[in-house]
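Only one chain comes next, encoded as structure tokens, the form predicted on its own.
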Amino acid sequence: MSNTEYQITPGQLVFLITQTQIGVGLLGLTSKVHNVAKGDAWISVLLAGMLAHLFIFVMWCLSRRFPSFTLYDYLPVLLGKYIGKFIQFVYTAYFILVASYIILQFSSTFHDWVLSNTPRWIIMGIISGVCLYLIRESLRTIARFFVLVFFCNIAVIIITAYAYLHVNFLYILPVGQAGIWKITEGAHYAMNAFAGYELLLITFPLVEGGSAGKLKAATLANLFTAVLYTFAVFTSLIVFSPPEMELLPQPLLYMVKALTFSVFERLDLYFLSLWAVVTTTSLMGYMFMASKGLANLFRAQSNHQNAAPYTVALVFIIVVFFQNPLLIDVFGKILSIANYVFLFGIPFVLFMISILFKVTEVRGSTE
């Protein structure tokens, strides 16, 4: 249910999307796309953003008939206790997986371009502790800095910018080499990095004003991602060739370690300092939803403050004892399809049901 005192704006939803979207997979987007779609990368990607877009309008249509209740108060609703209770245990397990493996990207970048001597579980148990630190506040708090760390965003930009005295742009001629195939497939290796927006089903009803300002926070949100990633996927495919893009697993980074000025060096390093800033609030908005899905399954009604530390803690055991690279890589392929189902798939039946049924709330019950 809401509680008027940890209520957000539709402003501080912006900026809570935004950055639960941005994070581990912006650094290898262009190298996953281009495999596929090639010079048509960008492409792919914009079409993703599209598709995003349309998984958002399916939440929002769900959400609006349950307007002061999450998702987790509604699927017992929709579907009675004990399957309701399943499809909560459900839930809350992906949250924590994706957060996993957020943190396994995120302390293997770290660990390949910074701290190469520096044990994977000591970077693991530093950013699990930043995340603790910060998801056991209101969720009011949480927000007021996501919108400080949006400003990381911009400086990523303005650093990827300077890439711009060294392009060509013949390198993704002619547009459409790929075919539509290929470009749609692109689009399915883009979704990943969408993900974050299902924070919509669980803040729904801590948001203040009526649904369409909700919708309409959720798709700003939504376009600044997939205008980000567009830029981001473009600027690299016209600074290195198509030869270079084969051989590159994150091509934006070697692309920022290239710039030179006469002040700084290895912006790279500069780069990635933002990145894991960004990257842990996209942290922390999934272990926000976990925390809600473990208050919730074991004390209706609880606060998610209260099992933030359990959430943290079943994370870090997982990446822990979650370390081999095929395991990781068959992991990230297992989620990617796991997004079609909790993104979209559940979500629709459950919108079909509360149709078929006459299922809504009215007054803060439902009928």
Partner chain sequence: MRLGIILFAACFIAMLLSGCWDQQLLKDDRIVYIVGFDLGSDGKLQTTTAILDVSGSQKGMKPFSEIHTVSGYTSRHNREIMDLEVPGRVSASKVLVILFGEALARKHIYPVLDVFYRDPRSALNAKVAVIEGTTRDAITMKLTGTKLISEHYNKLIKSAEKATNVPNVNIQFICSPLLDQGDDFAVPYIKIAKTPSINGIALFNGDKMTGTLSREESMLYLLMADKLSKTASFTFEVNKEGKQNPEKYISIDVQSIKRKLKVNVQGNRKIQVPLDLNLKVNAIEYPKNHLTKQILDRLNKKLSKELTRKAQVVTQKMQKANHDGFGIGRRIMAYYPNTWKNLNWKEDYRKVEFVPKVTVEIVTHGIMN
Contents of the next structure:
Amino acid sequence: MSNTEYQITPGQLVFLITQTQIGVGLLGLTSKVHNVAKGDAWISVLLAGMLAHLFIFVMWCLSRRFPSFTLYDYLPVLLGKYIGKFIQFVYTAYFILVASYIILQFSSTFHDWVLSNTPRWIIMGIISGVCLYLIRESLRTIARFFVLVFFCNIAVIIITAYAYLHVNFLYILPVGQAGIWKITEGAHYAMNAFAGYELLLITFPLVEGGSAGKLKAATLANLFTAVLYTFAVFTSLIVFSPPEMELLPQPLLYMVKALTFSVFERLDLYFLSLWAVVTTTSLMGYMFMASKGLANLFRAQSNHQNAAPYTVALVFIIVVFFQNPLLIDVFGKILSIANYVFLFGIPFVLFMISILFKVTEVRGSTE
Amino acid sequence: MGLLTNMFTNNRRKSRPMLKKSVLTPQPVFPSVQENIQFMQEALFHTDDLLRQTVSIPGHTSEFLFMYTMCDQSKIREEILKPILDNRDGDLEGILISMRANRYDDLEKVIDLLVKGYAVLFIEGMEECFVIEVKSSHVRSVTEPNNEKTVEGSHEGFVESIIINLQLVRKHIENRNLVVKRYKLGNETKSEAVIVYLQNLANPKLINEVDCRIQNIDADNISSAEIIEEYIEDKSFSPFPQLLHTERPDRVIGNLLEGRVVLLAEGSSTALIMPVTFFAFYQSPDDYSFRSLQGSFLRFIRLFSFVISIGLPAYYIAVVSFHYEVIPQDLLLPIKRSVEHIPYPPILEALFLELTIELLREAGIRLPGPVGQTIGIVGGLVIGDAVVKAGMVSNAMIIVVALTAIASFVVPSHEMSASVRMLRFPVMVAASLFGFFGIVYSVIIILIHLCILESFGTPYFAPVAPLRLKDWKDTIIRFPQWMMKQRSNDPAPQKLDLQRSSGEERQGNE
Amino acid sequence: MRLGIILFAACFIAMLLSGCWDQQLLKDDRIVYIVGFDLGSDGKLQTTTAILDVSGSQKGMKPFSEIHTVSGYTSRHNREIMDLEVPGRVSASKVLVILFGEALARKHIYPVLDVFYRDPRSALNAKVAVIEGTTRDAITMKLTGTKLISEHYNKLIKSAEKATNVPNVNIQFICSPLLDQGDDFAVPYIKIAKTPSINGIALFNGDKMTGTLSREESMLYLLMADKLSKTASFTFEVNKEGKQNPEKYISIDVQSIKRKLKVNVQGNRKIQVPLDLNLKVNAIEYPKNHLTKQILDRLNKKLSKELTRKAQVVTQKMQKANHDGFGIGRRIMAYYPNTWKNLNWKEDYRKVEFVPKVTVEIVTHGIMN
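Let me have the form predicted together with the partner chain next, following on from the form predicted on its own.
Everything in the complex follows now, all chains and molecules, and the chain you saw is the first one.
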């Protein structure tokens, strides 16, 4: 399984996780959280980041007990063949649904902002096709690509930073106006945007080095995401007055729309283009996890490459037949709850089982 | 499927299946001169450039054969006739030694040599024949290659002879570790090719891989290095070249010293360097003859040219047909004015102009020197001005396309320049369909392809993907020589360290 | 390999099938550079636009504006009506300036602007101004120079911004205070006589225009709001005596400002706003000359007193117009959230006690004394 030829470095893991985390949630995050937590939305986001970190820690504890197994490999060991297969199936389905949700959100945002007449299935087809092209390759190549396009995040930060020319810090005062309960509720809405670190469960054995380094990598990745999100949310909060914020579904994008330079105007179009790249990598991350799951469903410990075309086709079919905006909303709500089950619930239960029954990886059973 | 294939491939002639490599049975030398000559003439199908000449070695009837098209007359006089005349009374052995003749007893082998320009001496009654090298050589002088000119530095260039080329390389690396491996390639052509590497630097795995790929070539016609390239490269259908061509010995030497392998072939003045990365195509020996700041600046310009030549026309098309909102207020009026009465959509305009420029370029190469230049000027000025006046193409588009064309010729490597010129068409089409969205996705596809691509096991887009900042010192920017402590990692050299701390103290004291 | 062929074929077919759905060619669109909104006679909305016309060949032939006036129910409705009049598709994505007639501005402006906020293509960086009179007159006006009417207004506003005559606003920047209860905005106020000229600023309360400030007042207003742009110059009468008229005056240019604004809430209702403004200025014109230490001190005192008096006038005008341009309400929300809950800001703002204090210090006086 842990063929050294296809292992990635912990440094690459940082980028893999970050790029999977930052994605479609970035634009809508502010307004979603602001609806609940008002001016304290940025605290909610920070809180969500910390919570995500706790989840990462649980995942790490679990994966550490099976250093050369992926989630799919030790599920049958822990839960028995049938339940294990079932959970594996559920995980795969979850990843496929998340991937579909990303595409749906992506295409509807693009539809609203730029390509309002282009049929959605074409946009969906292009983005799926591009994903397929990459996830047919080894994890190492995927990691290389993710590292390469990381500069998009930096560019996003730089563009956002220009909004500081016209801000009013009074909008977020007084800190704590919403109350702890509302802030926590806001954190719930932000949790969704942080999803992506479950990649750790799947790639844990594929990373070189000791488990401490892997935890460090995941921490760094989550930290970057949390900082970026907080920065983005904070900036939107101080640019728009609260009543205006309620009207804007994508404040971040709206904010950059008014920026003007002597060479560039309408920065939102450039911003969207960069964001498209970021979203695509996030989609690729989920597609990778899903195809790994799909491949393992049919043949244990097999490569994700063979399953990639089927995964992409499945996701494409789902998104093409599932375009009702109301349904997408419901879909998003379901996923935000399913989040906790898959990112925290199941790994935690598995961890408990593994401790209680003292199940760890048996040396030599790998090959 | 089968029917379709038959319909569209017009395959009326059936090729005879290729025989397995036939091993020729050795043919011993006949005792009689006549028989030998008879045999040789039969074997070469009485080709008319095969000449026979009798020489009188005292006490022996002897005759020699040579192909006059391949031989140097004065050499025949020097090497064959003169020793015989000088040693009128000497014994046969003495004559043969002064002729520097080699003995052969297999006529089949001798035929191959004969074709190469050796003379064969048959002596009545001997079971051996003697082969004397009288090859005529017409070697171009070592001049600076036309397509890789530099401002400063060495002005040597490779020629078509492998021996001279190797000499040019060895002259600069006087090192026992420099190893040359010879291959005979092509079942019909039997042309000679060598790989050169430094034993103590080049990765053994890499050497093995190169060796293996060359050994696996089983083709009739191999006549030049560029043909070998297609047999050994990783992905033939990738738009990016995966082996670096060069005609400059200093470039070859630099790469050898980084632990790469170089392939030279008889008859072509091009050396192939492997493995290479994308950025190697954007380096020029000039970078090293400039000081580090200037060198880095030039490299930046070249990489910038890559971005311009792929992205600029697409960006312009996307802007004028989708997102003209991004044009600043003050620029909008001139651009709007220039596109107002153009009958075609921008993509057609751009394709028309780009193709015109490609035509001009191609025509400029084919035409003789002075005319070529004229065509460039006539084409550039007259067509450019006329199409704008006729209202077929807008002024802005002319600027964009001209800039792009200039940018695409900045690349020091000819093959990379060609692939960049080709790559921008799909990006342009994507931009005309989806605006920025199309550009972003076509660029993503190109980037993914660069990430996937490998050249002899080396990631093609190193050191950017996989990221290795240490190697940026000599790829994207150029640090001063004394700061390059390590060789670049992409050919996986055996020794990474390049120097310890030369020059550092002096810098530190300042 | 096979996959590559399939992908290629798919792309090719997509290309052939596509009608380039979202294409909007620059050459086909008619670009609106300036748009003015007026209250029409029968309560309808009247829109006047100048559309860029670049006919003729690529060079020579100066562009001119094609002016249309239509009236309808909403600004989108008007755009549709206009589309019927104009050859080519009207596009408002590069609007430079949006003008409001004073009558309309005094009623409401948000419903008119909504389409600009909603349309993803619209230009959020368009300048906004209120015209004394109707925008129709402002846009149809014949200018003496060769500038386009839109360019004229754009440059007029921009240069006034640089001189701190008017606030630097566009339709995006006014949106936040427009919707916010505790903050208000002001836009340039343009008078049209022979040529259009900046005549101070129009104060808004919510989305209604409620008052104006003169040029000098608006400059002081901007300094008090801590919004010094490149330059800000005043001319004052400082000497009663003097041989010639110009000798009575001094012109100063503000170099840097330091503003201290505090909101003190005493009890529950009494709100006091001390506003300290410290100006470091450059004497740019003083025909009387001999700026010695004593004279400078005297001038500093005189100017400070004069400006403090003017600042009081500005705050009074603002309160009369119910215009909370310094964001006092926002500050109360931020620092005294409990007080804010008990306030009826519309009424209570007028009761706020402003205590402006301006100190002027001449720090440089050119290259002569």
